[in-house]
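Only one chain is included here, represented as structure tokens and corresponding to the form predicted on its own.
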Amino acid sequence: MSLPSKKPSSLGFGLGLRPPHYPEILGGDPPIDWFEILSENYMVPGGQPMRILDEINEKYPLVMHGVSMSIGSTAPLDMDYLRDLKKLAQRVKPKWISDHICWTGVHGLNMHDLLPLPMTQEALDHLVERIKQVQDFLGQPIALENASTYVTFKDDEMTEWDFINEMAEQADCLLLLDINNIYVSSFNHGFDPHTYVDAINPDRVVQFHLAGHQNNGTHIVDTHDHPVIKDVWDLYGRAIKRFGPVSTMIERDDNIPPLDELLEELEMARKIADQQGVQFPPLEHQGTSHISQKMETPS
């Protein structure tokens, strides 16, 4: 298949479904264009998550988004976890589905963390072959996200934006930009994360990820419990000018706050796009308001 004739079409300004926020959502119409759901939350057969999660699919459109499908590890694949994500996409019908250039565990461990693969030619073939592998069973592409890092190998053969220009391309996937995680792995590994966004391929790129994140002085940890700070705002407005409409959400993990304070952050997101004189195309989906759409360049 040839995806970037089929890459989706942009969805607008979303945010991260979680639970604290479940009454305000099913019971009005907050200015949110899309939800992005963490695939494993949901992969459960029926109960209460489900039927909200059908509740909020019938108003929003909603992508999938997983941190274990661990595509980077020498173990073999957990077709298992594949079999109930499959499942569970053909419930949602998600816009798109995705998950992280790296790998969680081997032999049987899972360590829950989103662990660095080398820079390498091999294994770089190794992941474009079981990019292929997992997209040939779930009869679709996937984007794949760049994880926030805080080693690297003393054998890498490559810049990270090189590795996943070349991932994409060879795989035939797409990918989903952490513009956070991009910042966080300049700062611990001294790059010009500039440079970073000016490499990818643009056509490949469907979804920005902004989040906040812990800066200790001599190394930023990626934990999504802040707001997103300037630097990273500074850093999407690059993105959003050099990519174009990209569907775009606000990623909050951990000390959740009311959905006011997310939505001050998701203005913030349409302001800076609408400055870079990007021009998201008209939604295609009823239950919001859509002000994405409307926004006035501000003063």
The other form holds:
Amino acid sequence: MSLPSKKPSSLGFGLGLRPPHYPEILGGDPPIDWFEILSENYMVPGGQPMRILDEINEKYPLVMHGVSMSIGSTAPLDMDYLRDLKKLAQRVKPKWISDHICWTGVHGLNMHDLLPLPMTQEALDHLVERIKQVQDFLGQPIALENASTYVTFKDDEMTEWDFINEMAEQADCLLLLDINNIYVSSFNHGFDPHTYVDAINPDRVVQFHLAGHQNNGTHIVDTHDHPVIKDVWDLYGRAIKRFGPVSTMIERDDNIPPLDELLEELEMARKIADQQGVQFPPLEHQGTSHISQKMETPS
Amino acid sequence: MTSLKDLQDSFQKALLEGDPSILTQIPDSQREKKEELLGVYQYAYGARLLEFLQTDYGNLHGYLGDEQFEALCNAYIESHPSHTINARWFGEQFPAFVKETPPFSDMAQLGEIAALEYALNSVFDEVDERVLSMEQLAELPPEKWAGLVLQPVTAIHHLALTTNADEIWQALENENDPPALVQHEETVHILVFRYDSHGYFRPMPYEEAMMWDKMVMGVPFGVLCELITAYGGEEDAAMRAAGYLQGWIASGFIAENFKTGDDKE
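Can you give me the structure for the form predicted in complex with its partner chain, which would complement the form predicted on its own we have just seen?
Starting with the chain above, the whole complex follows.
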């Protein structure tokens, strides 16, 4: 088994960086160990977004998370995008760079969505080749995230967890496991989310996402606009026990609540990790570790 | 087995054109029909692009109301599938589209509100540049002034308005009722710029606007002074030109790099 030559060390408990929270983050010292930025939001020429990014980067470790790599598309890799991504990475010096196991468009168009791939050998081979090209270009391994999906394909030849394990192994890349997305896809496609979590190779996983969703009864839509639900917290407990001290974050993309609400969710994640007996190593970055700072948790 | 390429072509057609062919590749789930499940992606495509436009053109949205704004956006989304990797630029062609597309083109203020919103959004995250100072310019020998070619910073836009779109926008921004439409007899000029990380605009007298446009085109300062003289008369023409220039420099509108007539390209 080959392993990524340098699996980044755990960062602790973080949040997705969102503009409504800029003042509190810059003006105070909220108990957050690290932030994930949406890469595309900072792939702009300059102005306030870049100035604030530089300020936050001085205070906190950052990871970069993109939505436009379209790593699974049959269209050629967008080298302009990758050049801009590399340029941003040179400025930010993130702990790692991630995107999604999906495609976003063909024929030069962008659907601005994380579209599903068939779980076929052809798709796997295609994906592995493209990941290798991207990693070579960026000069570092990338982490890829399982996307929520609403359809499967009749031609599927393997489970999603087998597909992802094979992809990570063959491409020698890292994994970002979105615990909510596992739950959403398990509901939509009728598999046991525990089977998924138990099957993923722990050696590849560098990050967890936790998020909320919208349950429409017959299917769940991954809206990232609600608090994390109990079933997802339970799944996180199982995952953190299996995978150990993996960098964990709350990902809220819409209906952004006050920072305090997200900090409560983050504290819940800390509590669950603690209950599972998972000890996070001391943080490497400068400044105060916030891991020991306790807050009130939701009842 | 359907190739990955054919599957993606077919899936994208389902989103763009509502083509149902991809459904032959998708099974029902245990709880839901495949049409409904594919519909999640089809709905999300339009909803997401609409959201991009709502974010970028919030005051035009407020002016038109939900129904008309969504009709306008849907027409744009249908005719302008996204070629950009970044949502930030999806609405780049929107002001021109509003200006040119009936029936919206019959209401000039709509395209002008959109152009103003686009300009304000653009200056927000434009490139950061070093700007010219009066001290730097004071070091220029007097004989070089006539050949001085200035360059504006990128984060600035000159808009020529035929309506009171700026007043309508401002009222909406302040959450007030918009004023009645005014169709100007003569074009009104405004300059949209960035100050302390935020976008602002200010009116620009016609003479200043003319000088600004010529300066942007690379016309040397000596010729700009001649144009000012021709437009507003010889009396205090040099003072007026110097006044405009001083105002631009003090406001950080001029990039640090300037050329003089004897500079080599």
